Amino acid sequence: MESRREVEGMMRKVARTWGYREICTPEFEELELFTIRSGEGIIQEMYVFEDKGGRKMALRPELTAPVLRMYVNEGRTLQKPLRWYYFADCFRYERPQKGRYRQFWQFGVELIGADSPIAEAEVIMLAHEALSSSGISFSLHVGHLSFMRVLLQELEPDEQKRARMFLDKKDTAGLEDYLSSRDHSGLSDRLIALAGCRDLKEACAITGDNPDRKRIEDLFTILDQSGICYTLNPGIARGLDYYTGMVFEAFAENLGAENQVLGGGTYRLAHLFGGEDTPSCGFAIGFDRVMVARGDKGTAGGVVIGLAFTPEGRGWALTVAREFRRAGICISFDLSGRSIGQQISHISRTADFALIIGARERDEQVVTLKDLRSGMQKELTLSNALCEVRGADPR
């Protein structure tokens, strides 16, 4: 939990420095909020129940729909763009596995009411900084669905869905066989070339006329100017029914097959929940997968102080401990009532420093500070002891 809280705190700090403010939505919502976009099939993957009023409810499987519902209900009159972020748990009824749990946590942002390349770039850059703050190694892939849409428009809707499935699974042989059987063999070559393309000019050449070309070029120019590390991936096929343009994903380097830790892009959902058609852009980070990817890095923590004292020094020890805590330094008493030597021996197992207070320290209003790593100890005033410990604090 200390590691999780540390990473959570870093991500929150990143969001705040970009001007995003935290919001919170209910753990459960009306079932229709999620089926209105995804269809009845999603019910099999959710925790669904009926309340005492006979209403069909569901534990939230994700946060974007609740956030947009909240925007329609409460935020339409607020000045735009709205910069919101959240950190919350979600629930899905599926087979648990490493980094994929039935109760899981998401960190994400939604930028509502902005429709420009710089708005899209802001969300990507924020996502990059948030993931970087967690300390994991990852690769960021950025694309635009208009590339894939231009090519897939040759197909019927059902055929598009099947083709996307093959692309998402990177099953090029299956894609070639499927499209050949429908007299679209030339299209499979272009789709496969697009999926492997990492150059913007080359992608534009593969797809031909693209009404979004200028906007796409502006977006990638901004990303290049920002200095973040990313990979152009115009072959991203997932999310075509959800996202409207820019899409991006991030993959951790040591998670095996289930290695995606972030997904996001531009979308328009407000009208589904009774609002006006509103441009939006956001992302969600799979927090549990991030923590698995971090491994056993532990926390930055800070120095830990153990306080050993005699019965005569107890009053002064209480005063000293209060001042250390006010300074934000972790300090705890030995509660055993044992001898000073036994207290120090016990403290040395978990602390960086020992503060020793007896009758003499009480009378002279000083403390004895022992560095448990080097074995050195010195007698200091309370203020000097605070300075000494602060200088050893890695935070």
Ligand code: HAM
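Take the two forms, find the largest set of C-alpha atoms that superpose within 1.5 Å, and that set is the rigid core. Residue numbers count along the first chain shown, from 1. All of these numbers come straight from a predicted model, not from anything done at the bench. Compared with the form predicted in complex with the named molecule:
Superposition of the core reveals a Cα shift of less than 2 Å for Ile222 between the two forms. Core-superposed comparison between the two forms: the CA of Arg373 exceeds or equals a 2 Å shift. Relative to the superposed core, Gly186 undergoes a Cα shift of 2 Å or more between the two forms.
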Given for the second form:
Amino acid sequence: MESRREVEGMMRKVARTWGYREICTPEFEELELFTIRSGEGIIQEMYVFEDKGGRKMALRPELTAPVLRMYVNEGRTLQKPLRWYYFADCFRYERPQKGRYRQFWQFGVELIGADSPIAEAEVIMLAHEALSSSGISFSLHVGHLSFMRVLLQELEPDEQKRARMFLDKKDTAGLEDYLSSRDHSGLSDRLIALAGCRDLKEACAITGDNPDRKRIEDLFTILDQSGICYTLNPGIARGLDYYTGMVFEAFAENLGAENQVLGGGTYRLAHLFGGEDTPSCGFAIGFDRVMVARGDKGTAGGVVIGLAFTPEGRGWALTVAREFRRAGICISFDLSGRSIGQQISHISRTADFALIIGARERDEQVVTLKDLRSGMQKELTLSNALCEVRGADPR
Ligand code: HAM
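Form predicted alone already given; the form predicted in complex with the named molecule follows:
Next comes the full complex, and the chain you just saw is listed first.
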């Protein structure tokens, strides 16, 4: 938990410096909120239950729909664009494995009420900085759904969804089989070529006319100016149904199959929840996957002191402990009530210093400080003992 809190703190700090404010939504919502536009994959994985009023509810599988519901209910009159971030748990009934859990945490942002290449670039740059702050190595892929949309328009809407699912899972064999069973085998070659293409001109050549071309070029020019490292990837399909344009994902370099640590893009949801049509853009980081990718680096904790004392020294020991804690130093009493020697040997297993207080220390208002690494022992005034310990603090 200490490592998690440290990484969470770094991501929060990044979000705050970009002007994003924290919000919180309920753990469960009406089921319909997610069935409107979240897509087949997520609907099948939801934890659904009926409440006492007979309403169908779901544990949130993600936060974009809840955040937009909250925006429509409570944020419509606020000055736009709104910059919101969240750190919250989600629930999906998936087959658990390394990096894939039924309860997992997302750190995400939603930029609501802005519609421009610079707005999209802001979200991508913020995502890059938040992920970088965790210290993991990752690659960032940025695409745009319009490439795929141009190619898929020869299919029926249901067929388009199926084809996008195969593309999202990078299942090219499945895509080929499916499209040839539908008499569209020529299309799978072009889709597979598009998914493998990493160059804007080449992507435009595969798809032909693209109405969003100017906007896409602007976005990539801004990303180049920003200096972040990214790969253009027109093959990104995203598993959720609400995306409308720019889409992006990040992959950790040292994870196995579940290596996608971030997903996001532009979308429109507000009008489906009773609000005005509002362009929005956001992303969510799979926090647990980031922690797996980091490995157990641990945190540099502060100095730890164990306090050994005799019954005569107890009153002075309480005063001394209070002063150390006020100075922000971790100090714990030995609670065993055994001899001073036994207390010190017990403390030496978990602490950096032993502070020893008996009748003599009480009478002279001093403490005995033993450095448990070197074995050196000194008698010091309280303020000198504080200085000594502070000097040994790695933080
Ligand atoms: P998503 O791609 O479904 O997007 O989830 C975002 C991230 O959550 C994934 O990239 C992955 O790292 C993590 N994740 C998903 N499922 C699991 C799981 N079962 N166990 C562990 N981690 C998981 C969204 O949820 C969108 N709401 C992102 C977004 C925000 N788009 C716009 N704004």
